[in-house]
Amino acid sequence: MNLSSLGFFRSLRKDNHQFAVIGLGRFGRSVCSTLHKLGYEVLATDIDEKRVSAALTEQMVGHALQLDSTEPAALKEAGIFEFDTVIVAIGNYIQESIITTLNVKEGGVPHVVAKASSEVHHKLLKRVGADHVVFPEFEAGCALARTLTKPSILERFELDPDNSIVEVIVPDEFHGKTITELQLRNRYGVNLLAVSQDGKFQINPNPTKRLERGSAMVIIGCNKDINRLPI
């Protein structure tokens, strides 16, 4: 997530319990299933009747309809325009994705999230009014590349292009040393937020705590400084 996304997420209603998902491919199904398991009401649509039937059979949504989302009248009749948040999960059919996003925005939906399959697709979705665009294949590829080159970094949350919060395996060089002895801020320019112990994280650990090989620690800092750690 970057700072440009903050405005969108701040504008989401915290009391919203209903979502509409257009497109029941892998991405759309994942969104539907997760929202449904979290207890939210989900209306799913797809042009393919088999996908709609499968979603209902697998009970991953409360309601599912077969419709052509490039037709504004079909979206209106289905009540899509009445939702506060709509996810356009059509990624591989660019024309349909763009037309659907335009239809939903022109229908008055305040929060529209759309899936992009390329950089050009991303730009076009923003042009027609998408409030937030996700690029799952690109993000997954970047995450995989980082994992392959920095296997000690278990998780990474990018605050912006230059700064991150990372969960890393405690390096051998830090084993047996206290947080005070390591002087992470002075030596590397990073701050320690938490360390793991017995399967749980201790937030703001005591400076006298000794780190153990194989455990994990959570660090915040600029990417250049994080890369200087012996990980």
Contents of the next structure:
Amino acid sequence: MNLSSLGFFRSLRKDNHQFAVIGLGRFGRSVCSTLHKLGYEVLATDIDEKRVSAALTEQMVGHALQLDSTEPAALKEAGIFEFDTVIVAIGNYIQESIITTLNVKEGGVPHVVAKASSEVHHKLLKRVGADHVVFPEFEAGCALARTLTKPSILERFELDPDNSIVEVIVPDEFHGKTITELQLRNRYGVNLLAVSQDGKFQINPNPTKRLERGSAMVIIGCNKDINRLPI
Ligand code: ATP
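And the form predicted together with ligand ATP, for comparison with the form predicted alone?
First the chain shown before, then all remaining chains and molecules of the complex.
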């Protein structure tokens, strides 16, 4: 998530309990089953009858329909245009993905999330009106590269391109030192938000608290400063 997605997520209705998912590939199925497990009503659709039946027999969703989403009439008849949020989970069929996204937007769906499989696909989806585009392979690749090069960063939440909140393993250099002694703000320009202890985080830890090697801490700061930490 970044600031450009903020408008989209803020516009989602909190009381919305229904989602439609078009396309039952691996991505679409994972969206369906997660929403279903979380207790939301999901209508799953696919052009492939076998995938529709599998979604029902595996109890991945409550409702599933076979339809060709490039046909506006089929979408209308299935009631897709009545949904507040529709996920177009067709990554490998670019033409079908673009036409479907266009159809769903033209049908008046306020929130359309679409899956892209390339940069160009991403741009095209935006052009035809997708409100939010995800590019899971690209995002997973970036995350893996970051983890491999900085294995001590357990989690990273990018606030914007320059600033992040990171969960990091307390480095050996910090072991046994109090938060006051470490002077993280003066020396590195970062702020400590939390420190882990016995599997839980202590938020705003006491400045006299001593850090222990191997535990985790949560830091906020600009990326340049975070990179200066001995992690
Ligand atoms: P993968 O499964 O490889 O991770 P993915 O999740 O992006 O990729 P795709 O391979 O793009 O999934 O498949 C998406 C699904 O969309 C397929 O099940 C396919 O049958 C379905 N589909 C393709 N064209 C249409 C269409 N016109 N209408 C409805 N469903 C379609």
